[in-house]
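A single chain comes next, written as structure tokens; it is the form predicted on its own.
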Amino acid sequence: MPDPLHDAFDSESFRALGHGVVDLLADYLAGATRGDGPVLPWKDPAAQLEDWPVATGEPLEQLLPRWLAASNHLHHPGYLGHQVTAPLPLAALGTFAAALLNGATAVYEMGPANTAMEQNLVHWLAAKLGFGADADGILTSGGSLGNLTALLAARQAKAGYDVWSEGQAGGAPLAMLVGEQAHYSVARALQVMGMGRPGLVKVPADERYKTRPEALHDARRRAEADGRKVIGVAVNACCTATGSFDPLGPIADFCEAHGLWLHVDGAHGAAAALSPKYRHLIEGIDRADAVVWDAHKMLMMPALCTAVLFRDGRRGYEAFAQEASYLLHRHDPRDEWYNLCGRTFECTKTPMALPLYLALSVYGEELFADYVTSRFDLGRRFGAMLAAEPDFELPVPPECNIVCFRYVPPKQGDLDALQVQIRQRIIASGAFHLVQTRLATGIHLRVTIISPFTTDGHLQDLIEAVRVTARPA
């Protein structure tokens, strides 16, 4: 008698089919990377929502198909969008055959080669940046989640109670000094760990989006009259809108003169400590008690994945300061190392060291560099083209590789909503992607150049469909 489940384990079937997806993602990768067909082929979400029902049967030779052509294609040189980069290859075979075996990395049992991997890709990581011997980490799902896990050590460490154990009654209310360019997801953590909106102190940013060292008395003596006790700062390394970077060495000279924590949301920038030509922009970022830092926007990986990187690395360990006694049995937690559910927020975690593992070992450093240094050329020769446009308005020099522009024609009307407008069109036509942001002036349209096939004659080519794009119809 057939028996269905059995047959969808079959290692041939397996075989076939992978064989036969292989071939159709190696199609489309040489497609994209051309810059074949649209970016993004836009369509209304509801309309969406009704091409794809569930469970219909539908042959998976036709199906993933569809699905490619509906996609977003982050290897196209027109990608020009949000902060996720376009996976190397060989790191999708790496999520590909960790899928498969599905060792959950919580518990050194279900993952011993994935924990290790790990442990030695963190430290390798925390190295980079100029952290010592004692620096330590753990891998996370995603940035928001490492933002959150290193502001509740930052919490445990300097609150002067036990948090945990007492809650927010146990001492003063606490607050933390926080860059206004700051991702959302800063303030979402603090007020998630029950610090409210008073607890985040906003400290200003000068004229090129960078928080003000200076700044920092004054946001601490607010907090102070109001009753809360500072706990640290957070900066970034960059801002995600503009991709500027904070002047990391003043804000630590400030956070150890006070004694407060220092964390640098390092998601997009922390990838400059890889360019010898770049590293300059995030200059003091060893004097950080943590770092998050994002492989899946610099480092060509699948999302997601997520380094939380500590300086003392026994500071990680304070994140999450409870005990499940099922999965840990413990004294000094630093003795379990390997069970990694004790420092971060996942019970159940992908394997999520593999791909970045196999790209190292397969290519070295080099290529990484290369990358990096690569893209943020590129975004500092776009902003010198963009800065020679006399119909064009450029708020901050790049830094790196995020760019933010304005087209202001001869005949100016209502120009956020001209910028709106063309980011709409050019969407639609399907020939590049890119966002928009609300900066101290108005809507400026955005791009981040993450793309390894963008070049120089693409985003001439965007200039020019700006311009076409937002000519009346």
Contents of the next structure:
2 protein chains.
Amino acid sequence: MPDPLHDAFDSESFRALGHGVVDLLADYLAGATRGDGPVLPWKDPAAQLEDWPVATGEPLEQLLPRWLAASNHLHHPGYLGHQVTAPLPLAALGTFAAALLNGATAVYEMGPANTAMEQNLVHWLAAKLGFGADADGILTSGGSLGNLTALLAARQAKAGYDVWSEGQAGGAPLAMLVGEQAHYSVARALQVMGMGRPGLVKVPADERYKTRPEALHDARRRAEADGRKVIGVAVNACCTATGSFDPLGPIADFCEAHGLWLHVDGAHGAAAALSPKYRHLIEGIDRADAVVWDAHKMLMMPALCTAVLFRDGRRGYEAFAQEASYLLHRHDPRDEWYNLCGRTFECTKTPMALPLYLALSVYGEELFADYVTSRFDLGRRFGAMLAAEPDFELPVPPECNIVCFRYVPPKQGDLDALQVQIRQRIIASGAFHLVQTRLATGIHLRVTIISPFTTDGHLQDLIEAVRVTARPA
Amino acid sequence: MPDPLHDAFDSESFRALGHGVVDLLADYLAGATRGDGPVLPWKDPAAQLEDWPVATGEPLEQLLPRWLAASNHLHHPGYLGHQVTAPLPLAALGTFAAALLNGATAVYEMGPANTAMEQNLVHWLAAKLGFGADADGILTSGGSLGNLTALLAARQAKAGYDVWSEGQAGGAPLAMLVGEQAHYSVARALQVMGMGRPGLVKVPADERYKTRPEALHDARRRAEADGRKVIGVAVNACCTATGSFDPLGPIADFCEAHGLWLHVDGAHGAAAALSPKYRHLIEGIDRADAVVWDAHKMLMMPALCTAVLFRDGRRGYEAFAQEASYLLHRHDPRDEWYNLCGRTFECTKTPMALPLYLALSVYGEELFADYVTSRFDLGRRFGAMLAAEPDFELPVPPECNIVCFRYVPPKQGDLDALQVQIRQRIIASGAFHLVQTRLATGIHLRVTIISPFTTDGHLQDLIEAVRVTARPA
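Follow the form predicted on its own with the form predicted in complex with a further copy of the same chain, if you could.
Below is the whole assembly, all chains and molecules, this chain first.
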């Protein structure tokens, strides 16, 4: 009797299919890393929609190559787009194994080895930040969820009443002082939490897009004058737009002086902790109450793998708890560290530790240090290259591998419109994927040098491509 | 010059490693599906922690088999544990390809093909529920985030003031009427949102663990007497503990009569939509305002892949927006459907559509229909088997593939303690993975028949294993 369901799980069919997929992906990798083909095969969304009808019976041998060709190629040296990395191939193999086994990690017995890997990895990452033995944390599905988790812990620790149990109606409305360059996921988290727009009080940045510590006093006064209880300060290491690192030391001084929570969104830049050369950029991060760190940004992992690290690990047990349970019960909740659902929003969590665990074991920490250092180095060299060109403007010298610039031709028209047009044309050409961002001085082009295959030569080509593209047709 | 970083991305090393991993996983699949080895190699968490130190230099050829042996084997016929499925091997290959390419989907240009696949898949799923042409939705990382997303849309639609902008302080405290058997992620979402414990008003269930529609009136009165504005009703298709399906039709009548949002957590049971035989269990689901449906439960996908489906697709644009922007702006926000970040909490989202898209294309919808029907059939047959045994008790006849029961030997002692002991011993034996749940009548054993390889024979073996295990040593 034919049994299509059991056939779909047949190990030998899977073996044959699997070898085919590996070959297809290896061929992709060979081509992409040497710069073959477009980095982004641009197509209009409406036309794209037509290409992918559901359940048509298209066979895998046709479907998967078609999907590969239509997808972005992050391993291409021209990939300079959003802060999503070209993953280590070994890490993708880890994701593959993790996906087949499907050992979720919210409850220990669902994924025992995955849970232990995660816990050890979290402690390893925390130690890299300079956190002490009390530190702890979890991995979660992305930086937005990471920021939400940490801000919930901040709310519970600093509101002065039990918000988890009583709700926002239980006491004074709350406010967080947030660096004006913070990622939009911070505002989104606070608004999800019912704090509204006034719950986010912006702290101005200086001309280098760094949060001004001396502006914290005024922000706090404004929040309090508005009848709000300030729970903490959220700043960046580094900010998304320009890659600027906030001065964590002076900000930590302010937080300590006023008993406020210090939240550091280190989604991108916390990885500086692994680079002896650039570690100084996050000096003071060991004084944060919580740090969010995306492994799918500067640790070459596939999305999603975000660490939420607490200096005092007990705080992580309060984010989703009605009370500081370790104070009220005889037992320490840390005795049950292995059931992660008590500390993460997720009730089923992918076994996201495996890819990073494998890569650290096989390649060692040095590979990551070299990656971070080489990409930050290249970002700074690109900044210097641009500064030397008369027709390019740098809004701020880059500190890491995020570089903003704009093209300012001798005969200026609408500079904002020009940048948008340049970007659209370059993307459509398939040569480079870069993004744009609006800064105080107008719209800028923006690159994140995140592919390990991008060199000075490619960036020189980008400069030339911008010039050529900007010429009237 | 040796370049370890480029070597780590070498296509031929990856090809060789990849073929090795495929063989290892194919061997696992062959063994697990025929029931080799323990389903769950139980180890104490503290001892497990010792097994996985970070960055030790252990080579992949040693590490990955060790991890496989220490992991749960969900494809094993004895896997009857949590509601996480034995994924289709083809789907794991999809996750693999998606992980290497890393084409995130929150912004169209990050993952153009993935975004189009997701959008078409979401419409396909919505149509299966009986939603009309206005329906829309997104995929997100897990049911908890799915419930949060839908409840945020409910809050914005029904609070009567702009909670997103003003925060909970902007108007009356809110309440949701929630079936008492709802998953804890619903309460968690409401408390994240700052609604506190009183923001969740429980609606009692009947003796079959189904929400009682006639109890909604009283719940609403209680909430209003407490000074709360009721925004909606959240119920189950089906509940986690016993797999009971709430009567959606009468509940929808109540919601329509009172202008309330109807949220259906169909994480597990919405898949009944694909089974002609069991579709009746979710009758009325097409009247829900939002439905959450986990593909990593009954659609054989690796975690995480959750659909959040809105009957009126425009509601999905309000979950993270300060206002019903389509009412206030000249343009329709749906014109920008392709930038999903406007509709999902996630700012970087994994390309989670690919595995399900591939499986539907290659196997067709029938495979999923057969899977749902065969697992629900088997759950009901297991219920009948248990009912026929004098020393087993069923708290409720199973409606689907979730079955609760307890062992009641002739000479009764502490029945709760006995179930806990039986479960611990069976798990430690490695023969079966089952869970336990506390119902009104005490602690029960609980299985979810989710592996396609579990047969009546295995369940007969489980009955015998329970008896043997319960005997005094």
